[in-house]
Every structure is written in structure tokens, then in C-alpha cells.
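Form predicted alone, single chain, as C-alpha cells, below.
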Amino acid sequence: MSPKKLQNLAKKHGTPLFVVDHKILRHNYATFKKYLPRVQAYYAVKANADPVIVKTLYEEGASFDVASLPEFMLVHENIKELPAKQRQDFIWDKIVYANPIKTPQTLEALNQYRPLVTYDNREEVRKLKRHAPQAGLVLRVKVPNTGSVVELSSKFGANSGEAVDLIATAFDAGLTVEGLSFHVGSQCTNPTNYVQALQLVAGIFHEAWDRGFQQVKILDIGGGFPAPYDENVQSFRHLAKILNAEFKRLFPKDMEILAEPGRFLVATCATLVAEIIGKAVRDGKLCYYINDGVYHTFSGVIFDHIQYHLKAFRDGPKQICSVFGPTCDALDTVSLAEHLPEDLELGELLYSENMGAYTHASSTHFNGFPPATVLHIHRD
């Protein structure tokens, strides 16, 4: 979206303004399907749970990865008008509850829908047997997370050596294991993680089949697909070429493959526009204060380990500046090294691109400041 268009929108709707461009969202989904034709995309709702985003992806044909009961019900809202049989088929084919640890209350609420859920330990098997015996299971396996921005393997995933025993434990409990899953870490810029993970789970599949568990036929390759935050991120097409080669080499043609892209689908579809509300020089360094910060749309600076860069709507002599959010907390630091014009005045606007993932989703009302206004733009 052009800077001029963003300025006009901010003038009309005020700031901070979180602009979601659904044309880009649809393009990102189409790109995923184009380069990974064997893979069904289950959008990771936690990346941005805005109901309008979920609806657009639903209309484009996406499935959904949910990790909480509210996320499950959010997706369920899109299908409640379907006949009961179609609704159940959708839940089974289009939703995976990909949080390996679930409360008993959540499982009891989910059981009526006969969902597909992940697990990674024996205690979870006992919990599922008691509270959600109608669920289908997917065993999550621990895989390398080297080079990913957010590492997940220390929190989730069964060791490969115990994987088939955990499958057997579930079947012995009267449950059904449908497949295997893994996650290479969020914003994974190291394709080797995927290659190693696929080789690892291929071995587990063959061991499971050799032990009589032929029905274990779903492969969930998780998320981690990187968003192009900068020029150092390799193209999705490059990663997809590697993945497609490994699929062909390691797995039978009838293997059902799904993935959980979140960041890749939504990061580039949103832009934040904020207003300069303060300006000072501290220890010889120019500081700008804006009406959005890390407790709001820039929460990814803290929780997602991503540095979002700011741009001005006009040129001018530039210098390295600090940018702070509006709260009274010194943690509310957006950046200590932004290259911005030195003569920006109070009331002028800045904007930050690629803000769609793990940003507005974590906004709070800390210090009394509300989250940014969300504006959805639908273009052909």
C-alpha cells in the first residue's frame, strides 16, 4: 500500500492505525499453495486471531491450527451454518489443535467435536483417554531448531527414541494415532532444520509401520516458514523446492501432508501508522516518542524477538534515533537505532511494515493506553 494511501487512512481514522491488506493476505496464501502443492496450509491462528483475517483465509480454502479453546471456537464460528455432517468433516479435515499440553476442561469441551490434537508424553495420553477419548492424535516429535528466531524444542516434542512407544501407549489406551508432527522453530531461516526433521520422522514412520501401526499416515511439518523481514531471508520458493524434494524422496505418494504457517501468511499483510507525540535529545541522541509501543503493536520486539523498522513519510537529513512508546515504562522501547529524519515535528506520522504477525495479537491496555485501531482493506 502506498505511503500516500496510508497517510490518508490515518487522517481519516486516527492513529495508531493497524491496516490489514487482504489482497496481500490472499496473495500469501496463494503463494504457499503454488509452491507446496502437496501441503494443506493450516493457518496458525495465534499469529493473528482477528476474525476478519480468519474469515478471508477460510474463504480461500485454508485449514486452521488452533492452540486454545477460544481459537477453536473462533474458527468454528465460520462453519456453524454448515449441515452437521459437513461441519464434522470440516473439524476433522480443517482444524488441528496443535498444543501438546491441554487442560482437562479444554479436552472435555473439545471431545464432542472429535478433534485432531497433538500430544508428546504419556501423561497427556492418560488425560486424553479420560477427557477426550473421541479425539484423533498426532504425536509431536522433538527436532533441531538451530537458527530459528524463536526456539520451541525445549518446551515441546517427544524424543525420537520413545516416539513409537508413545504411539503404542496411545493405541493400548484405546485411542487412535493418526500421524506425526514437528516444529523447526519460529522464523526458521535454516532450511537444514526441515531436512533433518523430515529424515527423522521418516524413520519413525517406518518403525511405526513395521510394528503394525499402518494407520499412522498424517505428516504435520508445523510452522516456521520465514517472513521476508529483510533481504537476508531466502525466498519461500527456495525453501519449497527443498521441501518438495524431501517429500518425494522420503514419503509415499498417499501421505497426507499438512503445515501450520502463521507468520508467513500474515506478517506482510499489515502496516502500522503511528504519530510522533514527543521529541527530546538525551545524552546527545535524538529521541522520538510515538503513540504505540511494545505493550501494543510493537509487542513482537519483546515476545517475538523481531525488530520492526520505522519509516517517515518525507525525506530530510537523517540521523540514528531512539524511538520510544507512550507508556511510563522504560521497557517500552521500540528501537535504539532507527535512521530517521532529524527534523520531524510533533504530529507527524511514522509507519512500520510487515507488522501482521505476533504484534497486535499481544496488545494490552497497559498504563491505560488502548491498542491500535484495526482497519481492514479489501481489494480485488
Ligand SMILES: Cc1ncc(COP(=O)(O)O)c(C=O)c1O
The other form holds:
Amino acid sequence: MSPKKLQNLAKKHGTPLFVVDHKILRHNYATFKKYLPRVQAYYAVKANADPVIVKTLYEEGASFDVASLPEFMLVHENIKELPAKQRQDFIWDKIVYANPIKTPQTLEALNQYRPLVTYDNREEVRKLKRHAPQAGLVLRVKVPNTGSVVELSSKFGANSGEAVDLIATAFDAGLTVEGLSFHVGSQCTNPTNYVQALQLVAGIFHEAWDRGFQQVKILDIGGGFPAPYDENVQSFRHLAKILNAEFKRLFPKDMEILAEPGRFLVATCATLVAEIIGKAVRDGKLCYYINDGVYHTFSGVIFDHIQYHLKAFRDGPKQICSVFGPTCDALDTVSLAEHLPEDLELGELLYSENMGAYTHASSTHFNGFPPATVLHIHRD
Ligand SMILES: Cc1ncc(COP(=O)(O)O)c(C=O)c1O
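Alt. form predicted together with this ligand, vs. the form predicted alone above:
First the chain shown before, then all remaining chains and molecules of the complex.
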């Protein structure tokens, strides 16, 4: 979106303004499908749970990965009016519940939908048997997360050595295991993680089939697909080429493959516009104070380990500046090193691109400041 248009929108709607461009959202989904035609994309709702985003992606053909009962209901409520494409009476074609640890209450509420859910340990098998015996199971396996910006393997995933026993335990309990999943870590710029993960799960599939569990047929390759935050991130096309070659080499043609992309689909579709509300020089360094910060749209600085860059709408002699959020907490530091014009005045605007993933999703009302206003742009 052009800077001029962003400025006009900010003038009209006020700031902080979180502008979601659905044209880019649809383009990202189309890119995913174009380069990974064998893979059904289950959008990871946690990246940005805005119902308008869910609707657009559903209309484009996406399915959804949810992490909680509220996310499950959000997807269910928003897609139930739209033309259904469910397999038998299962909801699997549209939703995977991909949080390996679930409360009994959540499982009891989910059971009626016969959901597809992930698990990675024996306690969870017991829970599932008791509270959601109608669920289909997907075993989450631990895989290398080397070099990924957000590491997930210390929290989730069965070791490969115990994987087939965990499949057997579930079948012994009268449950059905439908597949295997993994997550290579978020913002994974190291394709080797995917290659190693695919080799590892291929071995587990073969062992499971040899032990008679032929119905284990779903391969869920998780998320991790990197967003192009900077020019060092290799193209999706390049990663997809590697993945397609591995799918062909390691798995039968009728393998059902799905993925849970979050960041890749939404990161580039949103831009944040904020206003300069304060300006000071501290210890010789120019500091700008803006009306959005790490307790709000810039929450990803803390929770997502991402550094977003701020841009001004006009040129001027530049300096390395600090940019702080509006709250009284010193943790509310958006950046200690932004290259910005030194003569910006209070009331002028700054903007930050690629803000769609893991940003607005973790906004709070800390210090009484509400989250940014969200504006959806569907057409040019
Ligand atoms: C189980 C699961 N699936 C998918 C995702 C989405 O990952 P990404 O945004 O890297 O695509 C996450 C992110 O934490 C996750 O935990």
C-alpha cells in the first residue's frame, strides 16, 4: 500500500491504525498453493485471529489450525454459514486442533465435532480416551528447530524412538491415530530442518505401517514458513522446491499432506501507522515516543523475537534514534536503533510494514491504552 494512501487512512481513522490488506492475504495464500500443490494449508489462527482474515482465507480455500477452544469456535462460527466442504461428518477437512496439551473441559466440548487433534504423550492418550474418544489423533514428533527464530521443540513433540509405541498405545486404548505432525520452529530460514524432519517422520511412518497401523496416513508438516522480513530470507519458491522433492522421494502418492502456516500467510498483509506523541534527547540520543508499543501491536518485539523497522513519511537529515511506546514501563521499547529523520515533530506519523503476524494478536490494554484500530482493505 502506498505511503500516501496510508497517510490518508490514518487521517480518516486516527492512530494507531492496523491496516490489513486482503489483496496481499489472498496473494500469499495463492503463492502457498502454487508452489506446494500437494499441501492443504491450515492457517494457524494464533498468528492473527481476526474473523475477517479467517473468512477471506476460507473463501480462498484454506483450512485452519487452532490452539484453543475459543479459536476452534471462532473458526466454526465463521465458516458454518459458508458453503461447507466437510468430509463425511468430520470437521477435519477444515480444522486441526494442533495444541498437544488440552484440558478435559476442552476435550469434552470438542468431542461432539469428532475433531482432529494432536498429542505427544501417554497422559494425553488417557485424557483423550476419557474425554474425547471420538477424536482422530495426530502424533506430534520432535524435530530439529536449529536456527529458527522461535524455538518450539523444547516444549512439544514425542522423541522419534517412542513414536510408534505412542501410536500403539493410542490404538490399544481404542482410539484412532490418523497421522504424524511436526513443527520446525517459527520463521525457519534453515530448510535443512524440514529435510531432516521429513526423513525422520518417513522412518516413523514405515515402522508404523510395518507394525500394522496402515491407517496412519496424514502428514502434517506444521508451520515455520518464513516471512520476507528482510532480503536475507530465501524465497518461498526455493523452500517449496526442496519440500516437493522430499515429498516425492519419501512418501507414497496417496499421502494426505497438510501444513499449518501462520506467519507466511499474514505477516506481509498488515501495516501499522502510529503517531509521534513525545520527543526528547536523553544522554545525547534522540528519543521518539509513539502511541503504540510492545504491550500493543509491537508485542512481537518481546514474544516473537522480531525487530520491526519504523519509517517516516518524509525525508530529512537522519539519526539513530530510540523509539518508545506510550506506557510508563521502560520495557515498552520498540527499538533502540532506528534510522529516522531528526526533525520529525509531534503529531507526525511513522509506519511499520510486515506487521500481520503475532503482533495485534497479543495486544493488551496495559496502562489503559487500547489496542490499535483494525482496518480491513478488501480492494485497491
Ligand atoms: C502447532 C503450531 N502450528 C503452527 C504454528 C504456526 O507457525 P508459523 O507462524 O511459523 O507458520 C505454530 C506457531 O507457534 C504452532 O505452534
